[in-house]
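A single chain, nothing else alongside it, follows as structure tokens in the form predicted alone.
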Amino acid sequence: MYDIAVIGGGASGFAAAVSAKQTDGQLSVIILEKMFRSGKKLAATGNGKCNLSNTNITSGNYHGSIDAMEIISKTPDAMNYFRDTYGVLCVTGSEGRNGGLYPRSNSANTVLSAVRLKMQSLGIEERCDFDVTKIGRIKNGYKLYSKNGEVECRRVIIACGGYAGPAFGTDGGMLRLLRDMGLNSAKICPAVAPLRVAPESVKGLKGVRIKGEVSAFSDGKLLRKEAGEIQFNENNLSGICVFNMAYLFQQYEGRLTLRTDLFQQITESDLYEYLADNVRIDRGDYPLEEFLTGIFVKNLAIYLVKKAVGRSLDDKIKSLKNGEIRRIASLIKSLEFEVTGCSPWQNAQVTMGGITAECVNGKLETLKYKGMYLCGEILDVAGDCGGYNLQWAWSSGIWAGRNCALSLKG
């Protein structure tokens, strides 16, 4: 019988196992991973560069019923944690976006190697290809069942993620198991992911990328606003500023609208005056399809004029009426898309929804099952894109591992 079994060989599972052993080095700790090798999702994080955390963390960066900042405030900041625990030096700056924290090596694999080295030095065991399909109660602990065997433990820490990124082993199986065991979860949907729109609303825009601002509305109420690169695809809007709106789909499904400002640097009235007083005059004898040439890429320029004017693009620019130019300026500043859904789980980075706050205490121990702790994405927490979700993984893992180890003392 092991003292502690950690289900899930990912960021939060690694942090939980290391934290438990650092709290009490005499404890026997094992990580159980369903894949043939642990750490696959961590190795792919940040396009392989591993955005470990962010130096600008607030409660507004986290969504869900769990108070993420309460846990984060009780654990070391990532810069010191990775230096002191794993010998990984981190930097912000050139690779950081709005305070993003990266390993100095700019490689996720170096982080994974350092974490493995630390676990080896602490005597933490790993067992891969061990997909836990049942958790049973036994005297003084739990029995974890898999097609490849059974493991008994005095305490269990569940750190195996949600549904996002099924290629990395996170297919939601453990969330379903916990719900069957009587734990409640919030409504599940992809987060940090593209948002689907009607294909006809973006027809002709596939591949367009533009710096702008995205605002999310529901029934006319502004929910969130963020600037960044907006990417148009054949049936969705993408880019980090859109990713950070995806969590809203959980609450506002069927009532969510994205409004894009494609020219932040100028007001709508000034834009109208420029288009009416300069462009219409200078290009009067050219066809309408050339009206926005030089301002936007060709397919976006044609899309905007065609959508606003609704007549032949062969007509002369000088034929544009003031009202038509106003509609073009209005579209540029306020182009709307009705959200029809989220992207598939394989395109999502995070799960919105998970085991809710009412099911765990302040130590991240489940109230229904004494000696069972939860951390990471299995809980009802979703962070913004930019290192926030990995910070939650580290902090919740550290906190669950420490409290789990302390519960075995005495």
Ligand SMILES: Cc1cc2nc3c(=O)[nH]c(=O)nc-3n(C[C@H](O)[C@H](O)[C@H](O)COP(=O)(O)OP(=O)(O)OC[C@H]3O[C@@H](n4cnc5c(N)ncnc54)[C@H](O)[C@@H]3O)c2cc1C
Second form
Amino acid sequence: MYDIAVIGGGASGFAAAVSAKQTDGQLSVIILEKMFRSGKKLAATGNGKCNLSNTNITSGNYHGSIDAMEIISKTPDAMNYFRDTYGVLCVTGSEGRNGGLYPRSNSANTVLSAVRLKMQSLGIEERCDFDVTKIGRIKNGYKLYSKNGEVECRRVIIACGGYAGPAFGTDGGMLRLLRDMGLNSAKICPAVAPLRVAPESVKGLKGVRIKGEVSAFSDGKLLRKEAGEIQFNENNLSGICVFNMAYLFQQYEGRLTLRTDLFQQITESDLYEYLADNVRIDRGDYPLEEFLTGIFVKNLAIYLVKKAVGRSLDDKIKSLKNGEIRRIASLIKSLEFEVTGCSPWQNAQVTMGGITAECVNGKLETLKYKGMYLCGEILDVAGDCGGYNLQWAWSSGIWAGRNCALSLKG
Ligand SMILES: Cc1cc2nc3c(=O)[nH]c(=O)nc-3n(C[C@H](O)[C@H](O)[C@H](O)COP(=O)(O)OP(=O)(O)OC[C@H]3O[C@@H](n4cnc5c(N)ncnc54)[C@H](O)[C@@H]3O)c2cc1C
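Beyond the form predicted alone, can we have the form predicted together with the ligand?
Time for the whole complex; same chain goes first.
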């Protein structure tokens, strides 16, 4: 019988196992992973560069019923944690982006290898191809069942992630099992993901990328505003600023509108004046489709004029009426898209929803099952894009691992 079994060999499971062993080196700790190899998702994070945290973390970066900041504030900051625990040096600034913290090597594999080395040196066991499909209670602990055998343990830490990125082993199976065991899960939806819009609303825009600002509204209320690169695809909008709005779909399904500002540097009235007094005159003899080509890439320029004036683009620019130019300026400043859905889980990085705050105590132990701890994405926490999700995985893993180990001391 192991003292602690950690189900899930991902970021939070690794942190939990290491933290438990560091708390009490005498404990026997095993990681059970359903894939043939653990850490597959970690190796793919940040496009292989591993955006492992952020230097600017606030509660506004986290969504869901769990108070992520409360736990993050109790654990070491990522820069120190990685240097002191794994010998991995991290950087921000020129090599990082937007406060993002990356390993100095710019390689996620460096992080994974360093974590593996540490786990080996601490004597943490690992068993792969072990998909836990049932958790049973036994005297003084738990029995974990998989088609490849059974493992008994005094304590269990569940670090199985959610539904996002199913190719990495996270297909929501453990969340469903925990729900069947009577734990409450908040409604789930893909987060850090593109948002779907009607294909006809973005017709002609596929492949267009532009720096701008996106605002999310529901029933006229502004929910979130963020600047960045907006990417138009066949049936969705993407880009980090859009990814960061995806979690809102959970609460505002069917009532979510994205409004883009494609020219933040100028007010709508100044833009109108420039278009009417300069562009209409300077380009007067060109066809309408050239009206905005000095400002935007051609596809976007044509899309905006077509949508605003609704007449032949062969007409001359000088034929534009003031009202039409006003409509063009207004579209540039506030082009709206109704969100029709979320992207499939394959395209999502994070799961919004998960086991809710009322199911666990401050030590991340479930109230219903003593000696069962949860950490990482399986809990009802979703962070923004930019290292916030891995930070949650590390912190919640460290915290659950430490508390779990301490519970065996008493
Ligand atoms: C492509 C991609 C890129 C990302 N990039 C970043 C980034 O740069 N920065 C950032 O902050 N976040 C990033 N994220 C999000 C981040 O990776 C996750 O939030 C984080 O890994 C969650 O950690 P976790 O330990 O909870 O779960 P995971 O890392 O998902 O690990 C869960 C593990 O549990 C295993 N498992 C599941 N069910 C069972 C079971 N029943 N039995 C045994 N094992 C099981 C899975 O196979 C998996 O290995 C990215 C996500 C994706 C998909």
